[in-house]
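Starting off, we have a lone chain in the form predicted alone, written out as structure tokens.
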Amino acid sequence: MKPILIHGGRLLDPAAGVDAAKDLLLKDGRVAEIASPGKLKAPADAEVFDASGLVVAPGLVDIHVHLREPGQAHKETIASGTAAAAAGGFTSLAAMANTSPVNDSPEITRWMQAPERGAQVRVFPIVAATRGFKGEVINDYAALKAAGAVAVSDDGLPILKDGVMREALAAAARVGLAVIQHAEDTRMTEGCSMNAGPVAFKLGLRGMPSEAESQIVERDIRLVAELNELRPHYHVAHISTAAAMAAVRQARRNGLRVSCEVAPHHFLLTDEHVAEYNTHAKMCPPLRSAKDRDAMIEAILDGVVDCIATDHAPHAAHEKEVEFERAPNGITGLETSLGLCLEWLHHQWKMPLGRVIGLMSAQPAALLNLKGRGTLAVGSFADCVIFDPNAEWVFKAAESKSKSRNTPFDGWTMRGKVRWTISEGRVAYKN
């Protein structure tokens, strides 16, 4: 691994409070030195990157992705998913456990991290909260953490039983892991394929009521309050409704350790995008009303939302090219997240660039306690993304590095072109 000298760029590191012209030296997989422009000497064997006019930021961190391995390699592999991540500026991915078999064991957790998987960036497994995703018996969180797990979640399914959720929150708190909840009362959504409302009525589809999300979040927050002596960390995955966001907002005011993430599709799209039964606009939670979408935007801008996460969920073409109700839920998102966030959060809605990058690096890293990630402070991992914040580009799904093309953002114009992604001192992507 050669040293890398990055010079001429704007170093933007929200975790370290740095936004200035700086040069960086990366060596042995770590950030070795940071200095004013022109002050660093490149080692004789170093690669030298000219970042003039570009932003040098911590590698992005996505705490909600589906890499599909083991068991569903026709949709995605760890190698292809992490290649897509590198193209999008991500250097750390937290992978959900709804694989086949379900990742509920130390053996699968270690398998996902093995060098033989060919990961281009670092993968951090999130393990099943309950055995086999059945929502009945919690797993051995201590053993799973020792194998490399960074959180527990039955994502794709909720933990419905009060007693099981209480036990999961308590057990996870004792070993220092977050419980990530897929907030959906499936007793209210059976047979439903999109958001309940006028669009579903027009299309003749059964709709998921927003209460199916908010009531689970409200229930969980009550349990967190009852267990507050243990300080459990409860995180709401892909939050999508105004009522659920209001519950999170109030929980934070009450001093509870409650966090949440929003996906780009939930702050940019509404159920109107289902249009003529577009299966690339089918996901769970579904695209919601304009009122819910606007509540997500407001919560991001005023700081209630802790991070942006993609919920990258690849599916093969033949799986999506069926009747809307039969199509699986989910879209890809790793290659579009930065471009969408820069175009809309920064350029359109004027969120400072440092705050946008913080939502995609330092803050998600902190949520899962990924030490040395999400920052470019000296001694941290040499994870960085170098991008042109003003470059306009068009996303073409056919050119994606993912094995799947199920995205509603094909043909969208975005802002912020990734030039290099460096993972632990190794160039994982260059353009």
Second form
Amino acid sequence: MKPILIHGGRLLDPAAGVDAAKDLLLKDGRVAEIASPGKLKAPADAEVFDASGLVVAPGLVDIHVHLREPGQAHKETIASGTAAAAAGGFTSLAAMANTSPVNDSPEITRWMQAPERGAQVRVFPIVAATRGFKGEVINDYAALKAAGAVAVSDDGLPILKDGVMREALAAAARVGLAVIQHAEDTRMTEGCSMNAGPVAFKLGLRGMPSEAESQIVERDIRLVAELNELRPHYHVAHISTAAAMAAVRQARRNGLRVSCEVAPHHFLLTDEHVAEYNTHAKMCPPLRSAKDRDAMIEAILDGVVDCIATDHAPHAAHEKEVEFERAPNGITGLETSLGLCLEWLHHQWKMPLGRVIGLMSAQPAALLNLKGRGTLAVGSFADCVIFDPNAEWVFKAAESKSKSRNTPFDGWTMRGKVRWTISEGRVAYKN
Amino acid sequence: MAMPASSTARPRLRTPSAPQPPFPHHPGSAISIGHFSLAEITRLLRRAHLLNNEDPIERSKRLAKRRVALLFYEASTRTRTSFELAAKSLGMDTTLVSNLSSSIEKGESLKDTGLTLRALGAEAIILRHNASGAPYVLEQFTDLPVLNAGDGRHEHPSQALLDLLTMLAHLSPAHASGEAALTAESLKGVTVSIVGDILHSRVARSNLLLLPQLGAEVVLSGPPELLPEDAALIAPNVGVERNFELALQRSQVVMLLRIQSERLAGLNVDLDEYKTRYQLDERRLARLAPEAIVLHPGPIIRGLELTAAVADGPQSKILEQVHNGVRIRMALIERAFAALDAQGKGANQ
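The form predicted together with the partner chain is what I want next, because the block you gave corresponds to the form predicted alone; please supply it.
Every chain and every other molecule in the complex is listed next, the one we just looked at coming first.
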């Protein structure tokens, strides 16, 4: 692997508090040197990247993706999903466990990380919180952590039973892992395919009430408070309702170790985007009301939200080309997240660029304790995204690197064009 | 995890706008009543009137040997027969595909079933489906005009049109024949109450979207389990009145709906209590709405939402509705094929 010298760019590394013109030398998969412009001498064999006018930022971290391997390679593979990630500026992905079979063993956890998978960027497995996703018996978190697990979650399904959730929180706390909850009281959402409200009524679809999310989050926060001596880390996946966000806000005021992620579709879209049964606007949790969407924006701008996560959930075209109620939940997101966050959070809503990048790199890396990720400090992994922060472009789903095309953002104007994505010193994407 | 800054009032932020109608549809399709302008509905009523009065032999030459498929995923007596008779009256070849005697049972998707029917020569498809929104899927992948004969809990536009025709025949005959153009005031001063299982009713939704466009006031009545407050939010001039007698008292038209027992799973509805509060019986009708007409999309369950005496009584126009259905559906089929021919995608292609 050749060393890489990146010069002329604006280094933006929120974790290190850097926002300045700097040159970087990447060597042996690590950040070797950082210096003022023109001060670094490139080794003879180095590749030299001219980053003039571009931002050089830590490779982005997405702690919520579905890579569909093992078992559902017709939707996505680790190779295709990570190629899409690289195109979107991501260098670290935490992959959910709802594969087939469910990832609840050290064997599958290791299999996912094996070089044979052809990953273009680093994949960190999240393992099932309960055996077989059944919500009954918790897994051996210590063994799973040793195999490379970075968190536990039954994402796709909630951990419903109080006792099981309490046990999961305590056991995960003992080994230093977060419990990521898919907060949906499935007893209230059976047969539902979108958010409850006037739009669902008009379309004649059963609606999921926002309480189905908020009541689980509230229950979980009570358990976290009861177990606070163990300092369990509770993370709410894809939070989507104002009520759940209010509960998270309060829990943090109370000093509990509670975090949350918001997906771009939940801070940009509402249930009105389902329009005439667009299955590319169907996911779980569903697109919510404008009030909920506004609460997501407010919480992101206020700093209550810890990170942006895509919930990248690829599905084959034929699976989505069906009656709305029969379509599977989920949309792709890896190639649109940065473009949407830069356009809306930064350009439209004036969040400083460093904070946007922090929400997509340093903060998610810190949540899952991904050492040496989400920063470009000397000695950290040479995970890097170089992008033009102002370039406008139009996302075309047909050109996606993902195996699937199920996105509501086809044809949307994006901001911030990725030029290079470097994963551990290797160019994973170039444009 | 940083502590949040206290939230202060922010100026309203610009957010991405949701897709707005009109969405692209085949000009011959009839999926949602919301897609029809008042001018189009006037034209349909006029064509329905003329086709109904036309010599049957002449009429049967209009679409002679053209092909329409009836694709039915749910049981139906009235709607299916009505569409079929309408098509045959226009001289068409019809074929019926039902989920119980076709490859649908073997797991064929709606898209593939639609493409198969198109390859067999169907130029338009009349669809009854148990999933809301299914006609959009069929239209999208076949690019044929799709006539919605009822989809899930979503809509039943031909029913709303025949309901309208029945109402107009009693309230404003010139409008019923399409002689006078419909306007936003054609039903001004008219209150229509829709009573019962609004939640599960595609007929209610289509009527809710149509009647206020003509100036009518719509009053919904039923218990909360069957009538969520959200119902009143989908169109203007729609209100909820839980007290059936108060709703009845204001109404020139009472539209009753069947309790869809097959969809009641998990809902806590006491049928005896329902009858006490919402059943339309002779006494209530005579006392509170002696001039009103009574409509029902069928099938009626005598002794539940209405008594036999009301169903068979002089104010009941239920069979008139059924009768009016055929001419409305002739007009809808004619419209679909006119659109096809205008596109140059007719039988000769």
